[in-house]
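One chain comes next, on its own, written as structure tokens: the form predicted on its own.
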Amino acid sequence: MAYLSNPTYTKAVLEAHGFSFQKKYGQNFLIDGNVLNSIIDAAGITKDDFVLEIGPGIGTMTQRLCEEAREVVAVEIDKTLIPILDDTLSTYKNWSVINQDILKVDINKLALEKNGGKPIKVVANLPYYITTPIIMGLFESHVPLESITIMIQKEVADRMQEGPGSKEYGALSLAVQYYSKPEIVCEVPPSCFMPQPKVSSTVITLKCHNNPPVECDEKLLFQIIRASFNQRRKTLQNGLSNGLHYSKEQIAEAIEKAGFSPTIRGEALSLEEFAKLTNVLKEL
């Protein structure tokens, strides 16, 4: 039976194992149950699933992922934490680690071999600094997925749900937005961590679309988005300008075509209006 969101048997492991923290890879672990609770509930997992876990810790969340799911793999980036999983997880038959940066890891290959290539469901205590780039590494290789449930930073969740006009719109809000629904589930103070983290934390769930919500070229779309928020003061058509391989005079025609004033800036679009500017560009 899972026990490790209880601080003193959370402590207990580390002690009996003399874990120390990492600063480089950002831990945080979960020390609340009704948190871990939320955290399942959210995910919606059934016996059905095979469950990839990112940064299991000393397996908190692994434990309940085990007593729900069909099959869990967990990723953890520090070798340390191997013999605690093994010792934390050793009543558990239906899980596997593997000791590699995230970010390396073949998961559509891992979903073919464990899912027979069917949608995936990823559960995850992401450490800050490193939260982007898993979640769009995710969806930029198309791995097969069904939903994200994870804990962040409250601010970078915030952005995630952001629309036009707002400071905190940006790439990421569009792209989480292109490939999922984000749903708030909970937020979660610094003192349901061990150690505490000077931010708040928030629980989203990222229910992947099965076909996008816009059509149009998913590069370009992309490569259009990125160029118009590396420097947001500037206006959509010199944002574009610099950071595409057309001419201004065919940028201009595009957004004179798509209907936007020449002053637009970026954060002024949204999702379906980046989509129709795509569409024209890709025709010039």
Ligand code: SAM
Contents of the next structure:
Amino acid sequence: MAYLSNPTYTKAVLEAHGFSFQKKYGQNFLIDGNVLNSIIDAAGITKDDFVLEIGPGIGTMTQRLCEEAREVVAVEIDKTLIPILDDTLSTYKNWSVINQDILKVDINKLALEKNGGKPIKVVANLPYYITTPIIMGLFESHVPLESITIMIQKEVADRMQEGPGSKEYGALSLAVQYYSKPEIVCEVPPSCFMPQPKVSSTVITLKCHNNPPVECDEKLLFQIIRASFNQRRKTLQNGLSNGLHYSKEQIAEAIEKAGFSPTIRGEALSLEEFAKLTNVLKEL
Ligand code: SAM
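Next up, the form predicted in complex with this ligand. The previous block was the form predicted on its own.
What follows is the entire complex, opening with the chain shown before.
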């Protein structure tokens, strides 16, 4: 069986179907078998697993997922890729494709239908232009998730792992760490893709928590986090006074009760400290 991750085979498939790359869809197809093996290994897929793949392209990863998993559903926005997938994956019976924008797919419904509502695995070489909305969408809509193994832009992967004190630390770092444990798998140079992207990439696995590592009102927690980082240069007190439905005095009282300095900035707080502030504010 010839694998698509072979660059010669990939080129032949693209030529046979007269495929033209669409820049607007972030199409950079993987042509490196070693990287593909690392992704599949990191995802730890077994024959019990239902896997959601986002953006299958010509099926390079889908092919391997079909071999490892019980069932694969791929969501692909570009309709010109659908007949190509039908061709490259014709020998497999355990896959299907949804021709839609992933941001419009009801993934909760899919997980219920295909996996009885049990946690699913997501695997993807993501289109970089919508990495954050895709990940945040999965988390915030409370899709039952076991893990998300994804190729993303290196800078974004770095941001996911940061903590207080780093200038890359922000709302994405906190959201990722609230919902999961991020683990870097490998870094991937532009030469592993066709066409080559301008940036370096990283494969990262987000192992999703059964229960969040902190206890507090999730909605208020993320309102506080967003308000803090929207006004990054301001003190926490000023940032939150503008961004939340609490008075300046209530915010000042909560910051004091939580034991923080009145001049502290949001970027200095850890997830546990944001949760503490959330609980104090909630009780005012
Ligand atoms: N998985 C393939 C691979 O590794 O070679 C392709 C990866 S390519 C970086 C991203 C894929 O996502 C493309 O096939 C692109 O058409 C698709 N895509 C882009 N935006 C999408 C969206 N909003 N919803 C679903 N698929 C999308």
